Amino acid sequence: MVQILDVMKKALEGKPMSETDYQLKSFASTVQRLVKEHGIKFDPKNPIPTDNSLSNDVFKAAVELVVEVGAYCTDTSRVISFTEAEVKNALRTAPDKIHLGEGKDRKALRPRKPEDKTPPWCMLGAGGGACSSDRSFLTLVEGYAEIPETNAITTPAITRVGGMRIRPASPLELLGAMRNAVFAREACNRAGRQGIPIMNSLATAESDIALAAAVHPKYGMRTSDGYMICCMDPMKVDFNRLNKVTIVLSMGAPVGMCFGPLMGGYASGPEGTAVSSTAHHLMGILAYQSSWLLPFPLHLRYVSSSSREMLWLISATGQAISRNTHLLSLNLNYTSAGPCTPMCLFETSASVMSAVVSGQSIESTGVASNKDEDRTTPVEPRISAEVAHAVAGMKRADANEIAKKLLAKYESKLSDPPKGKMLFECWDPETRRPSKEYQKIVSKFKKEIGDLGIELRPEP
């Protein structure tokens, strides 16, 4: 089995590489060579697929991937090698459950099969978005654990610490990412939701030690929440992200490794990014020892995941990851649109349902691209939460018609979304109620998603 200290001496004494061989003649050559041999095709027709044999093609080419190129460390300028034997073992010995949250939050994440009718795992919250205040975080992290169907929490990021902004590495990251925990389990006792696990680690924690001052659970953090630790695009890591990685082990705790490659970008098409965002599962559970997995795959020119090209991408790496694997995958959907719009709800409800039906469980999600500060609300995560309960169990064939009508509903306007309102022009934090505006329009998409064939429930 590969540990820390192996990945420490592959990438100490592997083979010499620039960073742009590695990328270029490297990385995605091989994809697109693997792409050609297994007969992998996009199907503009069909946004969920449907063909078992494109899942297992779309498995093998990864793993084929992650042999021939490995990963890559950006310190050392070397080659991270994995052997098939090595990936094989590590896929035996990856969890096939874990168990996280205290007390009656305490749930098992366990893997799901395409058209699973088990509900799916739902980790509610920001995506990580930018928060300007103390008190946005509170109130979105408060709206986020009111959600029944909340499993974890996916924090915000605080953006500034007493009128000041974060600068990476500094006093001021490291205060930013104890407020953080400290935070955000003050927001969920008042849910009532003390136990509840936090899963994105700390969102304000881009470094590592940022993450060490911070993890101490004089802030509220336990070994029960999950510690989401990110890869870079394509299947590069550095010694601050491996130094995370061996703080979280060092804790007892479960690493989960979040990773977004750009369809448009080295893996090139869908077909080429679904190859790598399968293959990134597997040097998850290879270089990061992770438990879980998170793909967070994005159109380049769009930044977001509701795409027709992103819906297929996301389904093919669900089934063959599902189909092929016992491992925990949830995906992270984004939109374009922005909060108070019908168009940020149907995104979401297609990229939540095209992971769901696939296998996978969700993280939800990166509004308006998460480009700007306060700009999501506790609405849409719940709106994703009750639709992946919807389709558990949807065939593919069904869903596959269903996410056509839905992208009829916004796919010409992704290249100029509405950007929505901010948080407290569309959500009350006192009544902890959307606008009246925000709420005719939830009503209105709900008839709407229900006439397509996805029940939801009534608003109150």
Second form
Amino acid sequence: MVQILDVMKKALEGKPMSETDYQLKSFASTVQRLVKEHGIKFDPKNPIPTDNSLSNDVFKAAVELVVEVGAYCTDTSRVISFTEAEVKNALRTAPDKIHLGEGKDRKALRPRKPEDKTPPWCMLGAGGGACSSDRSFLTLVEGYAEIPETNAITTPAITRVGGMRIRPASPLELLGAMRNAVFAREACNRAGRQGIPIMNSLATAESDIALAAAVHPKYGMRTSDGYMICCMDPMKVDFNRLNKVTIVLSMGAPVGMCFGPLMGGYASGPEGTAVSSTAHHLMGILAYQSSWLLPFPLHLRYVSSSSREMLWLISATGQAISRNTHLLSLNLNYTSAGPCTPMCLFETSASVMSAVVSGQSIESTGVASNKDEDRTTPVEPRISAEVAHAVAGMKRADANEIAKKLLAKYESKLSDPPKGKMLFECWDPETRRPSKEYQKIVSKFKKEIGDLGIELRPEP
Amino acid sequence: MTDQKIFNELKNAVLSYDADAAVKATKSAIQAKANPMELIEKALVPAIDKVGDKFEKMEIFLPDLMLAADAVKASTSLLLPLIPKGGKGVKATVVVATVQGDVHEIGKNIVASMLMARRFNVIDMGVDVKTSDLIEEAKKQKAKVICASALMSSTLGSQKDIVDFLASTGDRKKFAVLIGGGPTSQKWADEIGADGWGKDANDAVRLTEKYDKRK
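Mind sharing the form predicted together with its partner chain? What's above is the form predicted alone.
Time for the whole complex; same chain goes first.
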């Protein structure tokens, strides 16, 4: 079994290579060759594929990609190679469930299959999006914790401490990460969900030293929380990330590797990016020692995951993983449009449906590309979770037809989406409810999506 | 070899993302006494413009763009020394980097490739570049423009540090500081006193062209 010391040995003794050669000559060209060899084709007419052989081809190509190109350590400029036997052994021994949370909020995150009736795990919140103030952080997380479907929280990132903007790996980042831990727990306490796990621990801790500082028990972090470490695209590690892995493993907590392969980036089009995203799952359980995986593939131009190609690649990846492994995979989706717009709600519905019917659980929502501070509310993840529960058990073929109708509602606006409103313009922190304007939009949206075949609970 | 055949060979090398072929075609062209400036203007520029358009429309993807830019760079490295000083072969020097504390490189690579393709002398310092090192290099290279990318909300502050450092050392007017990256905006550029914000790579090239023309 590959353990962290083995990863370090491979990082220190692997084949020397420049980063550019790894990315362009090794990774990019191998992905393209494997896509051709396995005959993997994106079908724009069917955004949610139903052909099981496609998912098998994507999976086989992903295994071959990991074995052929390995991961890359930017600190040693060496390739971290894995044999096929190591990949298969890691797949066999990876956890098939993990328990997260405390008390009545302690639940098991389990793998799902395509068209599975099991409700997906809903990790809800901001997806690490930035917030401008302590007030907006607490308002958002309290709102997330109140969503009935919330299994785990994904907090925003804090950007300022003492009026100063955070600087990487500085005391400001350490203090911000500590504040992230304390406020996240406090907001959950206020909602009466003391045991709920915070699963993107810790969004504000980009550096290893900030994570190490903020996981001190006095700030409220627990081993039953989820610890997310972000992989650099494509399949790269550095000592900062391996340090974080070592810290989390030493706590006995579950590492979750997140990764955001760009459609249009090193893996090229939707086919290559589906292979890359699937391969990252395998690389994650090896190099990052992950117990759970969090893909957030993004469109290079739109910086969102709701376009036709993105729905296809989310589904192709989800099916490749869920049909061929028992890995715990949660897809994080980004919208192009912002809060208080129908488009944002239709986008998140389409991406979430694609992931859930393909056998994944979800993290949601990166709103309006997660670009602006405070351009997010608790409404978007709530809608995502309602959709996620509503489509569990839906046939892929039915979801495919609904996806086409959803795309028709927003596809033409992806290059110039409505940015919507900011948190406090459409969410009342006192009543913890959306503004009247947003409430109307949600009610109308629910009627329209109900007409398409996704019945959501009536608005109060 | 006719001029047209020479131009086509070089153009095709770029369009097939092949730096070795570009070098070979450039050497043959030089041997055939082709005009280096014409080779740049009639072969390299139209070829890389076509590649840029295809990338913009997502008909091709990042690896092709980077390889095409490499092919142009390989060719211009042979052609530019043959152009008399004061000629219009090469544009300003631009220092490109991802800021201190940030290791995201894709956006920075796209900008560097597009600038390279448009004949800027691009000094790509890579990722997680210390503010003082970036400025030192810009001074050493007599750069006109600094392009600083940040993808994380936690690393935006490093863009501000570049502007502040230049102001503190009295060097602010020596360089145009352009910023870009996921969480950046015109508002942020205005707030920190940057000279421009590129919402994408094309915007970054447009702004760099603008500041190249300034004295």
